[in-house]
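So this first bit is one chain, no partners, the form predicted alone, shown in structure tokens.
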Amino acid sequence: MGFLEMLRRSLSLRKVPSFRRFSAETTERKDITERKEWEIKQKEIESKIPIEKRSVSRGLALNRFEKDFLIYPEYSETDDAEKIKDRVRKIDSELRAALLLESMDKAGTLTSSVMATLLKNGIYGTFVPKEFGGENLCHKDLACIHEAIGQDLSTFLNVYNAQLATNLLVFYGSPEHRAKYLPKIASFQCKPAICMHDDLENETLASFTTSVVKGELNGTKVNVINGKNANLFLILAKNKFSHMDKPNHSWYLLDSSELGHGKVDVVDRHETHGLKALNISKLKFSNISLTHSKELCSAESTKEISAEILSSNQIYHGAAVCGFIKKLLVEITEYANRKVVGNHRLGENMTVQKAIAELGMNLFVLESIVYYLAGLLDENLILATDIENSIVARNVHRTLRQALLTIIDTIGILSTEQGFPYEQRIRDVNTYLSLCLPEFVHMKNIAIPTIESWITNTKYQNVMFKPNIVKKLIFGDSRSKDPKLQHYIAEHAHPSLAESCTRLEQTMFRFDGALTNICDMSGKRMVKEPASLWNIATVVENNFAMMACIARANRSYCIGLRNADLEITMANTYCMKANEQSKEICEEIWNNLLLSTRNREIDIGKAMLEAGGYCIEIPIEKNW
């Protein structure tokens, strides 16, 4: 078995089919075993297109430029920008009007007047396509409008969860099943809820307690968002027809009007510490109904409709925490300037300044990173996005967990003081925190799949023993400290990000070389390795954040937007840390310390849970 192959089987990873436009020849196939044959026919073409025009990260993996992927993707009509933007002004102020209104800290659902504003403003169509009543808003309009919408995160998943759904049906349903749903999502007609997890405590396919015996389904869901008011099931369940052998697992569609005499009961909501606005629910099925024109798609596409619903459409998340960090920042700054402690202002506290100064960085990044994304997707650049998908939710992970810091070194005690807007701010973000995927699964979604497309592109041979090698591991690479510029990309920049082009470059050339020794010293151990996943990641998503912002800062300043020279400023601040950072793992890895602080800090954590807690005797403590 390969190196490749030992690697795929132990993550078992599926390509995430992420981002994908709704589109008439999308919709017009009319079955799976049409959608396959479509899906070899690109994959063919996919093949021969080099790797550095379909995926920016994998090609910057590589030390591969594609000079494209330097200019930042905007709107080719001034038009269409402007329309965009008085949309997105229009949704923003009313929405702002509605949340103020009437309070959803207890509501337990969005209220009327939220709801009155999404629905006026035609929201649940923008995703839907166009033949089904909506209106197929492209990425970048799509992105600008979430953004808006995001300024509530309750308000935003609750937006979000309907649009998955929409994702769902439009790849995988059947014509008659998106003829029947997709124009009643678009009017709002038609509440989907996705019925994904049995038991968070014990997840797999195999525990799955949910099923579909003889045609009947029987089980119970939990954390279902929007559960209690749902219309429309997605539902994961284990089958088992009278001519199958064993029993497998499809997704199945369950209209609440056709229970027939079965029935669907709200168990439990679950009290969340934030985000009130989100019913989120455990819901049991009892005695209902299905056939197999109920199954969504075919037990084929099980796993890969769970990682869709797990993994994908990140810039739409990356989008909304942009929307809310810019209202906060509104918040803080205004509450900085006004606030007089002694005699100054609290805005001249460099404590403060730096805090805010730390959560714009990481609001700059994720921001250049979401746009610069939908607007490579629009304009058909990439084909493939499931590393920048995780790439992305690291950012919005990093993003949000800085607001925090940012809070309470600003606001101080008040930002605990119960019914102060700060204490919700704090508690919609722990708990939006909370349904997000841990950090772990997202180091491996961009670390794995970097590994293996290098592998591939570099026809990699596992050349351990070679003397030549164990020379190189021993004294390191001088490449690493004195790396050759290749691409010249800073000819292709404004001067005034010259050095930050070098950088990139300087990053490209060290991890190239780098991933040769960190294949040979770990092989497929790696995929266990935390520092080895965290070495990986970190420098991957350095690269992609680094393309954008330079890109995003060189078409600023080229046009003369307001503020460009501090988005100069910005980009060339974040490449100068994150060359730093890519040039120390990249030296540890040259320099065989793969066992480092990162996998140490993983065998303390396992010392204290044997321990049952904290293991380390009190200083004070003596042998007797």
Given for the second form:
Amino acid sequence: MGFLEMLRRSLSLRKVPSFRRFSAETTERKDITERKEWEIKQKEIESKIPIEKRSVSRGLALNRFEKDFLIYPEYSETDDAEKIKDRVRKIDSELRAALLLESMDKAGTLTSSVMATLLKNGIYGTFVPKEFGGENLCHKDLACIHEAIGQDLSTFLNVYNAQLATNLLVFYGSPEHRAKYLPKIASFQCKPAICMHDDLENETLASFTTSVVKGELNGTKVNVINGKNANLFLILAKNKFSHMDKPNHSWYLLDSSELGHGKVDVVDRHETHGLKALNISKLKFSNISLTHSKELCSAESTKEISAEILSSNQIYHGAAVCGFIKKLLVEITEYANRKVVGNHRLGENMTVQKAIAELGMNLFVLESIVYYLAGLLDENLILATDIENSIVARNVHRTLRQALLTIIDTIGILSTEQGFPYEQRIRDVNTYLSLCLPEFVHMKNIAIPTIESWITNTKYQNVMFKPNIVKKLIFGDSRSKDPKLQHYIAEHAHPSLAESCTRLEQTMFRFDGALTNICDMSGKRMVKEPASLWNIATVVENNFAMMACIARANRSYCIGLRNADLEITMANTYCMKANEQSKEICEEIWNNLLLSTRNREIDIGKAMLEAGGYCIEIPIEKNW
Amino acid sequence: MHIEAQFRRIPEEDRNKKTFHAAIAVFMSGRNVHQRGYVEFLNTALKYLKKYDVHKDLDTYKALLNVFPKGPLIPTNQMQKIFMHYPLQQNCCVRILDEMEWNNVIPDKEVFDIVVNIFGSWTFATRKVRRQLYWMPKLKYSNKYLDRRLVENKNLDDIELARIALKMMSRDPGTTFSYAKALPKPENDLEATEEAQKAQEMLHSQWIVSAQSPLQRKLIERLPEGSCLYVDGPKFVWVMSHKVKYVVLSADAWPGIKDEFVEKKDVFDFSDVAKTLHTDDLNDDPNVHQQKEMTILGLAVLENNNQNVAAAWVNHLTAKNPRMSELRVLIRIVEDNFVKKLYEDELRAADEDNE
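Could I have the structure of this protein in the form predicted together with the partner chain, to go alongside the form predicted alone above?
The next block holds the full complex; its first chain is the one shown before.
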């Protein structure tokens, strides 16, 4: 079993800490006992707050509605909004000009003009706390800035790498680490790199070769972004002391100026066909002396940090992908409008219009979710964002896949021709998707915490002890009941969105009943049933996205934003499609035969893997 | 000093936002403890808004509303709420808000707060500002073809305005806009020195902003032999409060354009299904430029609408549409000051008589 797979399992099965906020507060790093006490205290506070106020997705899954979540978060002062818009406009235009000057594909790294733009606009200081020389912008501001730099995904991932390291230092680093490195990251004196993946041949957690033995680090790390240029390394290594039986894993901070007699070599550069400026390298660490002071955190927090790296902060990925897709849409629409086919523009072709509409809809949903989450975090309205992060990640996947299809449908053969920007976009999207966690992992991260919360909050009883048959005879099952309105969500929104609000409520009602059935029929086995998990994750995602889209369209129409009527149309269209999909899924969950058949679909994959390919005989084969 | 004199005494060249606000400040500083006379002042100030060119400035309206005293005008009992409390003052406030609405100035929350602090929550004047705050933002972008943020409160020059107007009018999203200058030839090419040529260019070069799409270029290529192109204008279009004159390059209506109201199409008649369902109808249909009366092949805004500049525009288009050199072009421009020139003799005679 690979290390990644182990980590994914651990992510999916354990409860991810609820407080996932990246705010200005810098807490002193607590030792183990203090941190545990703090966690216990937080859990006590948390348990007093109703679930629908702690987490939007969990509340919707439990058929509980909190009307504050229907208000789309915004800047309270117009000046704040204008300030960030001006800043973003400047970054966008300067970065656009810098990207045109020199191709990063040929350079193989971020060009000097792009770096100059990032440094001139203080991008690296935007996520560093103020007391360490940064600006510590709020989530909405950061989302806007990431959208501007996301027009090129290599640039975004380089900046995001530094942001990730900053967050780890803020939450897990000691005061000395923070005071030493955070100002340097803000001023770009420090270029961090995160070294998590061990050599590909030794992927199991237990057989990590990168280890600290008698205070010396040796090993190899692969897939290190910006490894070649980095001077601060965050390394995950095995820590085996002679007096301990079981090896521990810890995260270490390694400054390149404090290597002593050891060295860090760039063994190899991973030549990706897209995102060439990302500089993904294989690093070898030899004889580097590490002391306890270089430990970023204790061994207990190792998995937490790994979870942070793999699956948190997805709103910034979402924002960057929004920026990328918006730029792509400008290019595609310009091409479609300028190309003449017969007596019309290519843009009048129905296929092209449909492809662009699909991409536009996906972008609308992703953008709504990203800024919704960012705003709620800024206003401290939600506490848990683990499920929401995975929802954003799934939407990012979906939007980027749709982008590939739209490019191919619209541009055609030119999309693969060198010299045109489209083939670079395809390569970049392909590489970006391969760097992300697979969608299946995010699906589990959505489904399993939802089920856990649902069972805890509804006080679900073991089906073996429930008098189900009698109950069903007397009350009927909830499938046969028409979804009744309980929360009257439509009263809180504009009348144009009344249908969509009703659909959301109906989905919430049906899902609550469907979860009962799935727990009754599958029990704990459901965590191994891919179709069940997919169904649950899809409905949770649809609910959350519907909420975000309705809130956004409501706000836009009420305050009279430009093209607000189009937003209403898009929100209504999305809600209708999502509602129909959720309705079908709930029907499938109720239909046990269909669900179990769907769950056995992976057997087909297993058969092909065992056979080494497609194992069905050709249609013309004879048996005698 | 009489109220009107405060505004009238400022010479025209000094009439601006600063002096207008100074007049308001003078009134406010000279107020007595009873705070009388503000209705007369405000009614007078409203008359001078346009003359001071502050009729579109939100800050000015806020300054005017701040002249009202805060507190004494708020109704305190039911009878005052039922009957219009301080009707003269409320009407004056409504006149100010009407002026704001007429000049398309959208109030913000601060305006609402000011009016509520003056008159209370549900009075005649407050209802007016509530309605304004509800409807005006909703109707702000009712013109889908123009993003008014590009125009309002901006000092746009004629070239920028021309581009915005052409973009607003061009319904083909593939339209490209180009900027050119019409350079007149020196009278005597051989004798003109380089400096003289440059000086003449500076004095007489006329700008042209042209709009043409790839589809229009294709239509020009497909025009039959012997076709005639027409340059008509100037027609005018309003970009918010700015008037922009433009000219149109057109050809005769494309043959085969059917009047859809004349032809009967029975959508549910499947008798000819093999023919009707499989036609490549998109390519047969006329495009947006092929109108019933004419085929529109380009738009432009000229600095000065005269024959020479129109000819320069035709030359500019010919660079990208070589087919135009084979076609006849008829320029039918009504020159600027055409009417004045037409009656020049009569006007001169009238002036001489007066003298």
